[in-house]
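This document starts with one chain, in the form predicted in complex with the partner chain, laid out as structure tokens.
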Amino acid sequence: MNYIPNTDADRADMLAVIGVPSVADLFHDVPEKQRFPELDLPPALSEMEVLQELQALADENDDLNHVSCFLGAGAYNHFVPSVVDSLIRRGEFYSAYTPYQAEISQGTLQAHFEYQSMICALTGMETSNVSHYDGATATAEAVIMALQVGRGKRSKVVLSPTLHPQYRAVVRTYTQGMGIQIAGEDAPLGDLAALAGPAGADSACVVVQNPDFLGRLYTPAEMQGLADKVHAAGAFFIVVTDPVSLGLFVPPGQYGADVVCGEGQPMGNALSFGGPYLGFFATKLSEVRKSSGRIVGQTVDTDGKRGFVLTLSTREQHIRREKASSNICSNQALNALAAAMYLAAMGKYGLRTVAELSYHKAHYAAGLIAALDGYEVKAAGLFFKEFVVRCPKPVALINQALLDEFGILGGYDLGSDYPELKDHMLLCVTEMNSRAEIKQLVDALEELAGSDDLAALDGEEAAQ
């Protein structure tokens, strides 16, 4: 099956107008020996057959409609109101491209202007772009912005060890050719003050996550304390955050952040095995010309009527080429649109309710687990919807049993990223987890702590 309307008759007419005898004659610039190679591909399928094949592949996965999920670690199972997917499916939105021609792209442009407005409201910042690829690349772009502002004189980047490990990895990848130094990752976990130490006159920025990767929430006073020290050193204070947490908690714009960025997936985007998501990115008006990514601005048309255009493009690759602030071109526009629809539908009180429910349920779960023999909840301070649990057995074994025997997706195994947290899992609880589900998790954990099966498995693993 293909989607080509040309008939043989059309092709003949068109070739006559072009003045070549056959379609193959259009390709004589391709070196003859390389022309028309064989493609060894499986035979074409009809629409019906391809859907059957895809359904079979989809059925092999234990998706969240069949298991209960206590896994987060950067991708979150939050409720998506029906309006979001229903509206995002409009072809007028998804089959358009970057709104270069503003007059016939006002739908996208206005919706993105509103997205920017709602991201500013949420983060407490003055400007927002229309998205980066995800939370990790938004963080890397924030770091690069700080390095560019530092103009080579500030070549140290301080990363909190409780910044998402994958975000730290992406910052490393992005900056590998830039001759910079990365510090801070060996600071004690959760010790904000320790991050001020490495931040000096040679530092471009300090990046902190709040709530952090281990779920811990720092108070505005603690964050402001660090912000002041970072600013005293002349560096940028970059805060990575969970947008849902901002439904309830003081936004980073109110405690000194120069850039607020993070993963926007929890705002109305499906989990989809990791993407597409969106990296949100907000900064101050004074820094916006140094930032990267598409930005929509308000203007008027020749009749004086309000309208919207892409603006500040002189930062971008299509104008500035090698001097651009980033190479980004296509972004995650449709995901940003979904986020805007989500924020509009949730509104002032809905997002707060989502955050409150997540908070209460996470604390309820943590309380019950803390009371179990063999488990320890390691919440040193405040937390939002994730918390660390020390387990009596290796996390992989517990998770396997949770899934196989109880239909539960357990928490993230922290041992591989933090050797000192071997046998620790990061659990996540959101508004999607009912009290009954939480009870099932707690009962299952209790059962597994005493289970000989697991002990046997453990022994097997140890023997290997």
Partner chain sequence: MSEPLIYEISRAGRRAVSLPACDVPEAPFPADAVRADLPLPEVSEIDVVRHYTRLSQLNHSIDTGFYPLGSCTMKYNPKVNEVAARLPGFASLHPLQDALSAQGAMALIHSLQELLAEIAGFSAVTLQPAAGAHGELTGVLIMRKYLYDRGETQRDIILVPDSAHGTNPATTSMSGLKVMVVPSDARGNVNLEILRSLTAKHGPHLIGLMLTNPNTLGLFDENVEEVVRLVHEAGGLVYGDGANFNAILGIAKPGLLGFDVMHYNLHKTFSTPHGGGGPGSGAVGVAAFLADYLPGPIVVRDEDDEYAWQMPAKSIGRVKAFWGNFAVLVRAYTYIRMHGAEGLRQVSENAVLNANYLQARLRDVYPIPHSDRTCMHEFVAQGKLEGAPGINTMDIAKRLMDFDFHPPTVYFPLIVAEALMVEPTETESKETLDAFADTLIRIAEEARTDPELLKTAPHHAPVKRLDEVKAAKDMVLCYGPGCGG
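The term rigid core refers to the maximal set of C-alpha atoms that superpose within 1.5 Å between the two forms. Nothing here was measured: the structure is a model prediction, and the numbers come from that model. Positions refer to the first chain, counted from 1. What changes on going to the form predicted alone:
Core-superposed comparison between the two forms: the CA of Ala444 stays below a 2 Å shift. With the core held fixed between the two forms, Glu420 has its Cα displaced by under 2 Å. Arg435: CA moves less than 2 Å between the two forms after rigid-core fitting.
Structure of the form predicted alone, please, following the form predicted in complex with the partner chain?
Only a single chain is listed, so you will not see partners or other molecules.
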């Protein structure tokens, strides 16, 4: 923020206006004993010295510029073109919030419209809103939408057990107190057919992730088969997906999805310690009035020139709260703008290249790891850029050793969410991982499999 200096004369004039003798009198409500406590602060530093100290503290942290990353599980290390960060820092974008007045918000509205158009093209759906907080929120909003379409007569929500565990938790938070029954989470992992069973006449929706949380990629025929059964029961078919995968594989709109949503972070948004991210949300035009968030439309003005307006905005700021389809109060517009810039910069061929590189590098890594003694790649069927590996020792111990000894950020410990997958690691490989990094990971895993130090730690952990 800008520094605005005030002279002694300025202060005196302001105090005179409000009728107070001194600045200290502004704090007369604070007990005198507490007004000026002794502060144990270090000596004052110059700006240069402060920056040097902060840089030294920052250098003690690991970051993805200095370690190899094989961690995914919903947040992914993809390349972000420099143009994205450069453009979103422009003042007209960086400071813009809600385009309440269309006549003075044409730039922001057009950027939102372009984002929606690209999300529709990517997902194969007819309409898109201008984003939610994150993938979990977008998923929960899709469930709320399905419940509203059912007019409260359908009270069951079927969640795939391989839907992101945190997304499932957020759905539960959103629907608590609504008398909603959550089903499907006890189905066998990866068994789509098992989800059709709970989808009866009382079901509002079935939510499936593709590729799922364990990395498995279901074929269009498998997904269409489930979609047909869900629709036969009169329920919504909601598909959570990785947007990068859609650069290579069939979009959900082509195999019967009613809503396509997910985490938009892979599209031009940095990992940033977990946020802010954005949730993308696309649906059919027939149900657009039940969708949450805002939708920007293209029109013409009185002179016949192209213009943009808020066509639909079902949020509580714009209409009566009790009539709103959602009371979400922000939409991560800057993150959505970054996603639009990323998609425009990459183009359909660039996005396909990112998806192909991630796919082939992941399969290359999986092949090398599968050949190691003590490790087993549990990739049943197809997978995109993530796959499950059964490890010979606890994942937490392996990950700590990978980071401390090899400078590698390892995979996600699946045992924390799936007890049956104890000692199983979810590894992620993207276009950012070089052949040398993959080889280093494989060599490190091989070495750690026979490490006496890890064996000793494993024994201590078991004893505790």
